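Given as structure tokens, the chain that follows is alone and in the form predicted alone.
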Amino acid sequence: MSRKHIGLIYTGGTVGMTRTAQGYAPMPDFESFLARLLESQDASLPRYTLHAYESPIDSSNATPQDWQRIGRDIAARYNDYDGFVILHGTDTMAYTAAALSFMLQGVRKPVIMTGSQIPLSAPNSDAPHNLVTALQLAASEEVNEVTIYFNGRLLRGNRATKVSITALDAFDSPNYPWLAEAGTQMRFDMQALLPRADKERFELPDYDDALVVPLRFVPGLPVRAVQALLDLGPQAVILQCYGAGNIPDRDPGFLELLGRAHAGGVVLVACSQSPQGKVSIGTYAAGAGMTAAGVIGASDMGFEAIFAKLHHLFALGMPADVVRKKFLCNLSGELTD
């Protein structure tokens, strides 16, 4: 039986950098360096074809239009490969993974995002392990969704978040089990993995300049700061609340502002500043007025998934009332029903 063929898309990130006098910069010979590394590995690795972006994306500069480009690149090559590995910078990898999960709904092949904390060319780099294992996972039969593989952990892409700047365990999924864990063998959690869909349901709209903004509540936040944010004319505001979804209620101006924003067509979504747990607005009296103001809870979705999902729904051209309803639907495993 012939080896599987993987599409390896290099979009940018630390994995393809080298140290210069001005700091890390893209390696001029990344393709040949990568080829030498993979040629030295076990012959059981799948075949791959590299598609490297001419201008690598520094992930801290990534935009929704970059998500769109990557999603469309995968869709355009979907029938050419058995699976995909996307090399990406770690800073916003979780945002891109979440967005890809909404664009590539029902994907019936592995899409594995990975990268590294240390450049491939540096001593003691974590890149070789992440890359080799990602290629092996991209050839697996078990994975039929968008994921992140990093340092022994396979995570659902729209459940992942970056948890460390320096540790090799850079990513975790606080509200969902790991899909697989590497050891002497790869141990898959078949209950956690998405089942293989009957058919693909790709959605690849134009990711325009929808304005989705976060508002993080802190003690003593003045009402005028919230008003200034709403004066920007956002389509959606993600309210980063305390605990299970609480905001200050001593000043009635907060809820009045939110109610007016909702009436004006702004989608208001409440999530928690705590990374683990489920939002349940109204659990405490301090959050009881939020539902009346039109705020919807994000359940156990992470911030990156919330942000990407709102962008995706607006890109589909949905009006605010439809976005509010669709947001509460589980599209690709990003929330618990």
The other form holds:
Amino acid sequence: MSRKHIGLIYTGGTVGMTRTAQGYAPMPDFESFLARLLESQDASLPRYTLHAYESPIDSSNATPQDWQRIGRDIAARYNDYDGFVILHGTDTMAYTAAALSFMLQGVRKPVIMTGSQIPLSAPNSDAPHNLVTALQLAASEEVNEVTIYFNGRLLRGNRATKVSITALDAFDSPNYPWLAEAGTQMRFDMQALLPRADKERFELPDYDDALVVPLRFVPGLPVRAVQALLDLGPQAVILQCYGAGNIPDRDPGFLELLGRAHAGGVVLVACSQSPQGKVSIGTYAAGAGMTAAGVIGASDMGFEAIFAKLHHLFALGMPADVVRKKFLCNLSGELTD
Ligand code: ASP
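Mind pulling up the form predicted in complex with aspartic acid (ASP) next to the form predicted alone we just looked at?
Next comes the full complex, and the chain you just saw is listed first.
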């Protein structure tokens, strides 16, 4: 079998940074560092071609337009490579991964996002392992979806979240099994992986600046804070509720506001502040009024996937009532049917 060829897209992140007086910032000669590392690997590693972005970013600066750029770059080069590795900062990697999973629906090649907690140029960096394993995974037959590989775990991109600021186990998918685990060999969970689709169904709309805002409930949150948020005129509000999907109901003001916002065309989605389990509005009396107010539960979708999915659906030009329906459909493994 011929040696596989991987498209390696470098977008930024700690992996390519170096220490400066202002803190970590992108290093100028990252490409040669990378080349030296990969040259020292054995010949079983797939061939790669690097596409380094001219101005690598700290991923905390990423916007939906950056997601769009990466998605379109993969789509434009889709036939040139057997798989893709995307080097990206860890801070918003899960958002980008989720967005890519909606752009690249039905992808029939591995798309592996990775990065590192310690720069590649620093001693004891976790980058060599993450990068080399990501390249191997990008050459695998088993993976046909957008994923994150980090420190031994392969995770579905739209189920992943950053769980640690400093540990090398920076990512997990609390509501979905790992797709594979590294050991002496890679152990794939074939039940958890998406089967190869019959055909790609890429959707690459212009990601505009839809106003999708989070609202995290905290004890004693004043109704006027919610009012102020709704006064911004958002297209969607992600209500980060307690537990199964509860919000305070002692003050009827919350539900009245939400009901009015829904009637005015705002998409209201309820998720949970707890990372594990499924939102089920109405389990408790305290959450019961939400359905009547037009709020839809996000089931077992994670926050990053919810945010990226709403952006994606708005970018497709759907009106609010269609977004509400589509949002509840599983597009790319982000939601358990
Ligand atoms: N701030 C960095 C980024 O997200 C963190 C990292 O890459 O680990 O780009």
